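Below sits a lone chain in structure tokens, taken as the form predicted alone.
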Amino acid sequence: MPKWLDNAVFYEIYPQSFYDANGDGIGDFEGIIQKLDYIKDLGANALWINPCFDSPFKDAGYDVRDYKKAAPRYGTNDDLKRLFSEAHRRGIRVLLDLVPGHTSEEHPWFVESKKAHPNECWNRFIWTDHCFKRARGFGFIGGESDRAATYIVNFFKCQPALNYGFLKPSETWQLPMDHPDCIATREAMKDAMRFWLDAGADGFRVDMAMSLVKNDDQEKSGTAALWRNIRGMLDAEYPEAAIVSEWSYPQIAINAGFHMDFLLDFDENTGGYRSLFRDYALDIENRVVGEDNSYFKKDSKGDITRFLDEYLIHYKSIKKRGFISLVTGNHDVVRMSYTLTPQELALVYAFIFTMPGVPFLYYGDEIGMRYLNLPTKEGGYYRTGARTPMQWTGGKNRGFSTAEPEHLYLPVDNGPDAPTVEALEKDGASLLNTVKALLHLRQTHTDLQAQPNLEILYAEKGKRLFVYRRGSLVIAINPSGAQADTPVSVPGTPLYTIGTCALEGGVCKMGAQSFGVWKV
């Protein structure tokens, strides 16, 4: 386990939208480099950069055309290596976004694989054995190649699935995991990982990590075995490299060899992560319909037990072997600010940054950037509105770019009350300065870092108050609009508070929308 994860706080950057240094309307590596001091001052000491490899960008870079080449829109391989170097000089680690389950349909491997006659890449992707053979149970495409077969896709039509084999082949065209060609696919992905680790990357966030081996069982034993093989390579050759999975099932992901696994806004998590921030439904136009009972919504009916019932199962099963990663948001979901006020967001972040595990902060969430309803861009669809340019100043294009507005990758939030770094830095009580204070608190108290030292002191169904302990620290949150008290047998000295709260006389007294940390 890389030791640096013990106090890591990640900042996710969507490179198209972070900072445009050359004025062409799209973010770039140089733009990230120029903002590294901002990230360090914020309190983050690690980055996750969304896909930045060569791509036709039909899915915003998650359709990789060349795993060993930086996308020209961002810069060159040398520019990316310089980013690694400049980040390391500031004590910041960098994870790249690895997409191992599929490539672009323009990847040279697929161009070869779809040819009429067998070649080295013939089985690099999953093909049936006839031009009209359906790949039952999978998304598939036919009629677009000289090869007389249909092929499986992992997501969009433009993303053919790489072939790591089938746990239980049931058709003549399905290869077992130990077939030499399936092993060759795994080794080709290792080769791509080594390329960037040798260049200075510190590891990878892994897209759709559970999607590799097909016909897998419920425990994903085939895919887990594959990742354990890759983890073995990392442990032997790059012991300080870290991998975090987009899996949202920590028991399986950590068993598969990942150091961290996200809890995400997947449909099956309605009793967990979603109950905290997004316990509502959206219609086709992204309007909230029905009640919003998110725990952190001031006037909701939500309580913390819906989250804890799921979370504690994950936490107890993996706490000695890996970390759960809570996120403020990411490029795939509507921003929390869509339904939560800055005060509600402050309590959300206070919770995320004082829980065990390794937290991730999505760019712009620290200033409460808003979700915009926008037309789809590069396969973003409803997610597009969560990928808008970072808002640095009140000037042209919110300081993101000197390009004319019509040339921007996405439009900026031009609302008169759009939050910016420039404005919020001057306000001591702003959301931005709250995030800075919380991350400083986490970095200066080891009890608040990744270690699994969580003890629940108070959490009751139907009640809003939540009190927990991390080593020598007691933490309490009351997201509701009313006073909430509970007996707590330990006295404490206040270290940080939001709102009105106290821990005295054997009672934890929490005013409306309050948060507190006390040293026992």
Contents of the next structure:
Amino acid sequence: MPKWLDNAVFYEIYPQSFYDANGDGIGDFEGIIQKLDYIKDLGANALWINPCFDSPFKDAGYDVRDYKKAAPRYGTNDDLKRLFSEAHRRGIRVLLDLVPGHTSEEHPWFVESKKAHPNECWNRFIWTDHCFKRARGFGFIGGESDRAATYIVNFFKCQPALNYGFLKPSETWQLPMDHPDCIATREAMKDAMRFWLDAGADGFRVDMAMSLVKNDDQEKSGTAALWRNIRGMLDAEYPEAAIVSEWSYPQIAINAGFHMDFLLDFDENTGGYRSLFRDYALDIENRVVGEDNSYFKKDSKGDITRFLDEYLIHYKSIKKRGFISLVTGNHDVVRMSYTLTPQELALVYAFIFTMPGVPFLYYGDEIGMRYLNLPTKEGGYYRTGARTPMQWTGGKNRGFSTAEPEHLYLPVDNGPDAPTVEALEKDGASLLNTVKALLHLRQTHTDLQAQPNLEILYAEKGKRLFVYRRGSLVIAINPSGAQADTPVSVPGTPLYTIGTCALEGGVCKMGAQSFGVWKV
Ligand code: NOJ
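Can you swap the form predicted alone for the form predicted together with ligand NOJ?
The complete assembly is shown below, putting the previous chain first.
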């Protein structure tokens, strides 16, 4: 387990939209380099950069055309290497985004695989054996190739699934996992990983990590075995490298060899995540329909036990073998600020940054950037509105780029009340300064960092208050609009508070929407 994860706090960067240093309207590596001091000052010490490799960008870069080439829109491989070294100079680690489940349909492997006659890439993707064959249980495409067969896709049409084999092949065209061609796919992915680790990357966020072996069982034993093999390579050759999975099932993902696994807003397996912040439904126009019962919504009826019931199963099962990663958001979901007020967000962040595991902050969430209803861009659909340019200043394009507004990758939030780093830095009570204070608190108390030292002191069905302990620190959260008394005693003056926490006889009267941390 890489030691640096013990106090890691990640900042996720969607490179298109972070900072445009060369004025062409889209973010770049140089832009990230210029903002490293900002990230360090914020209190984060690690980055996850969304895919920045050569791609036709039909899915914002999750359709990789060349795993070993930086996308020219962001710079060159040398620029990316410079980003690694500039980050390291400041004590910041960098994870790239590995997309092992599929390539772009323009990847040379797929171009070969589509040809009419067998070649060395023939089995790199999953093809049936007939031009009209239905690949039951999978998304598949026909009529696109000279090869007289249909192929399986992993996500969009442009993303053919790489072939790691089937746990239990049920048709002749399905290869077993130990087929040399399936092993060759795994080794090709390791080769891409080694390429970037040798160049200075510190590891990978792994896209759709659970999707590799097909016809897998419920425990995902085929896919898990494959990842354990890859983890073996990392332990032997790059023991400092870290991998975090997009799986949202820590119990399985950590067993599979991942150091961290996200809890996400997936349809199933959210690990309790949804009940905290996203317990609502959106209609086709992104309007909330019905009640929002998220725990952190001031007026909801949600209690913390719905989260704990699921979370603790994962938390207890992974012990010290890995970490759960709670996220403020990411490039795939509507920003939390869409449904939560800045005061509600402050409590969300207070919770995320004082829980065990390795937290991730999505760029712009530190200032409460808004979700915009925008037309789709690069396969983003409703996700596009959570990918708008970072708002640095009150100036042109909010300081994101010097390009003319019509040449920007996406429109910036130009609303008169759009939050910016510049404005929030000056306001001591702003969300940005709250994030800084919380991360500072986490970085100065090892008890608040990744280690699994969580003890639940108070959580009750139907009640809003939550009190927990991390080593020598007691933490209380009251997300509701009504005062709540802590049923457990808390000592003296709090180290940090949001809202009011008034002590009376060892019991704390937690004001509406409040948070406190005490040292015992
Ligand atoms: C998950 C990524 O986060 C998302 O943005 C992408 O569209 C799909 N995987 C497909 O790679």
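Take the two forms, find the largest set of C-alpha atoms that superpose within 1.5 Å, and that set is the rigid core. Residue numbers count along the first chain shown, from 1. Just so it is clear, the model here is predicted, and its values are computed rather than measured.
Core-superposed comparison between these two forms: the CA of V9 stays below a 2 Å shift.
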